[in-house]
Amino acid sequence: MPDVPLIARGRLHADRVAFRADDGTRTYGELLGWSAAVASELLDGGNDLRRTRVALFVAPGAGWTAAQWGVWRAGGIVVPICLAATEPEWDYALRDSEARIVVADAPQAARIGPLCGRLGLRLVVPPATPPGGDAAALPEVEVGRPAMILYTSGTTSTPKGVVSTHATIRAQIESLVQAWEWTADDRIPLFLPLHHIHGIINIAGCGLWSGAVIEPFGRFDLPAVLDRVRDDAYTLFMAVPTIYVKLIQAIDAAGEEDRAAIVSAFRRLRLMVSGSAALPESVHARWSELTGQRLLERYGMTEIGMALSTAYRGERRPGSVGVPLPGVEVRLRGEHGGTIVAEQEPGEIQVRGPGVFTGYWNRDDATAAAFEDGWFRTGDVAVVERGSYRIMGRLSVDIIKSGGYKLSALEIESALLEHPRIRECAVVGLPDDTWGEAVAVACVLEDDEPLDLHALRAWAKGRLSPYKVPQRLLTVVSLPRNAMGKTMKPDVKALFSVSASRSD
């Protein structure tokens, strides 16, 4: 009986350690036995879940993977649920995916149990450790069968369920394993959430495919992660820009001896990756200055996995996300159609390949609108510079049409972050009778002193073309972000509306 791809790969590494945590280690063989037991419990005497949607509400670690594999081996579709979300958000995901079963570990079951009761869902609490004994016969699962419904972050619209097959997941993983040269000797921390493609595919999926060791954390625990880095526990490190900012602050605040130990340990890693949000060029430069590591940047999204990456062996320019990954085709399409071939001309990124999702769950119209002649329309705009792609932002929120120009909010943000008093910022376009859209920036400052718009504009004119200089300014305590650190641009726009109404 053929296995789904990740299960087959797990069998190749049965005696190797898959997860290492404070409570011990789990081998790939233990994961196989554990997942078979989960599958048997889910089947409950049946012979195939036949694509039943099964929501995962399990803490990161070996137990999460045992549950994921168990759902797959029983013939179900995994629906990862964000542990940090609100009950209305859980309710939405469960209802929208038409889940019938929820798998939760004991602590999480106590949290989601009441909602399962109200929705009439079966709640399964799998064994907390790998059980002994033989599992029941499991169904044959074809690689073309749907394997996962992963919800989009909802930064610009209601979250949609992205359907991927086992073949899709295999293609996404194989592309990264080849490009980033994963091996069974790799070791990596996992502190990114397992309801997002960064954690599920880039870290857990690639690590388990390769026979590597994964160290799970319930969240990003800065002291604990730095302790393990000092111990040379890892060969790879993947994080989002906000985490690199926190690491830089921690290194800057450390004593001389501790600072030297941390920097030296980071320098020894074979690869460090940043993704899930735009990496400011200032952060890229500062991290390189501190550690000697030039962060590898990549571009992807829930619907396609990863599509672009800077070179593992080669140049990594700040602001560049590189070239198409193995097995991925990428093109830029102009606003009025036509494929763009000239450098420096912006266009929408469109992607084609075996790693592209099959469609949105129960949203045929949205699926049809997302494709053009078989190419997935990402909604992101990029230009090619010296052979590499640079992301300008989302068509809907990061491309500002002002005074006849198309401006990249990400480019303006990168320049403004060079200001000594700006810690974080988000640039949006606001409706304007004169300009069409006015460039507006919301800033988190390094101190409590006010920042004057006139002074900011004067400073920015030395770094930005006049038509890119912000026309409106709002200082805030924090920027609205989602679980992966992405700025919620619609919420930023709303902050300006609230501010205006208060001043009326």
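Next block, the form predicted in complex with adenosine monophosphate (AMP), ref. the form predicted alone:
This part shows the chain on its own.
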């Protein structure tokens, strides 16, 4: 029976290595057999999961892809879960997506098992290696069927599920494969988490589509990644700006011999890409000076995949995110309506094309509000400068980008308000050399005792993923509000600079 596109492509490369890790290699053929076994187990005698939501709670690697393909081949919708999140966050994603099944590897099953029990979810632990034997007959899955729900934080206090189909995923992948000239000879490290599209689509999806080799890491293990770069293990490298900042720091701190070996190894890669957050021009320049690599910068979003990219062959101007990718249409919309045609005039980026998501899960109003005449409203503001786009900022002050993660100030505020000593709070993103933006909170307390940042962080880590936990804290007598009583976030940001200059 016909497979969904990404899996059908796997058949073209059956004998090639798909994943290489410390515990060995897995071929595309093994992924096919393994995922068929996962699908049979999920079907459990049935003939089609018919869009059942199946949460993935699996460490990055071949087992993750076998699980993803297994859900797809059984006709289900994959809901990748952040392994570093807290139990309340897992609870939210499982309930909101109306998941019925959780697929977990053995170590993760021990962590998620109790919650599955409480929510009455079926927990499936697939074989840890590709099994032999026959699989059940698998359903025919149409390309318009929803394939994945990814949770994204935004301008609401709870994350929204972004629904993509097999067809939108295919369009997102094919656009990048074409633009960046992926081939089966490519080899790429995968150290970004597998609950966002940077890891799922740009790295794993494009790699698997192309028959390339993927080297998974459980997390961004800087020394291990550098060792493999020195071994000439890769042709491609994709990361968020924070990772380039950390690599520059590591290279600057290395001894002369190590440093020479590392920079010459980076120099030999065919392409290095930065995205998920703004790449500071200083980082672009320093990386180029160190390694000779001009980072390719691209702009995208969970809802649309990648939209803009600087050239694979051609100019990669610092500060620019280039031009629309193949198959993607982009327009800038002015504050009072109308499409902007003049250079240097700012407008909201709006996107249309076959890679755009179909809607937010169970949120028709939010979906309707996210589109204008069929164009997706990104909420990001850009200008066109000498023919290519430059991102200027965001329409919402409540969205923060820290280390490539998109965070909602409202979501963090609502978690912090559960602290018994916090009466009111306002969360903002402050410019930060390493993280891009750092999460900062201004609090009005219930009492006059000081509140310690370390204690607050420890408390918050029980409720929020570690990367959402505030890095800066200021206690204030009252929050700056306008006549309507709304917190004025720019004024909250200013409070932090006043306090920093006072402590200088």
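Numbering follows the first chain given and starts at 1. Between two forms, the rigid core is the largest collection of C-alphas that superpose within 1.5 Å. The model shown is predicted, which means the values in this text are computed figures rather than measured ones.
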| property | result |
| --- | --- |
| Yes/no, E256 Cα shift of 2 Å or more between these two forms with rigid core fixed | no |
| K486 C-alpha moves between these two forms by 2 Å or more, core aligned | yes |
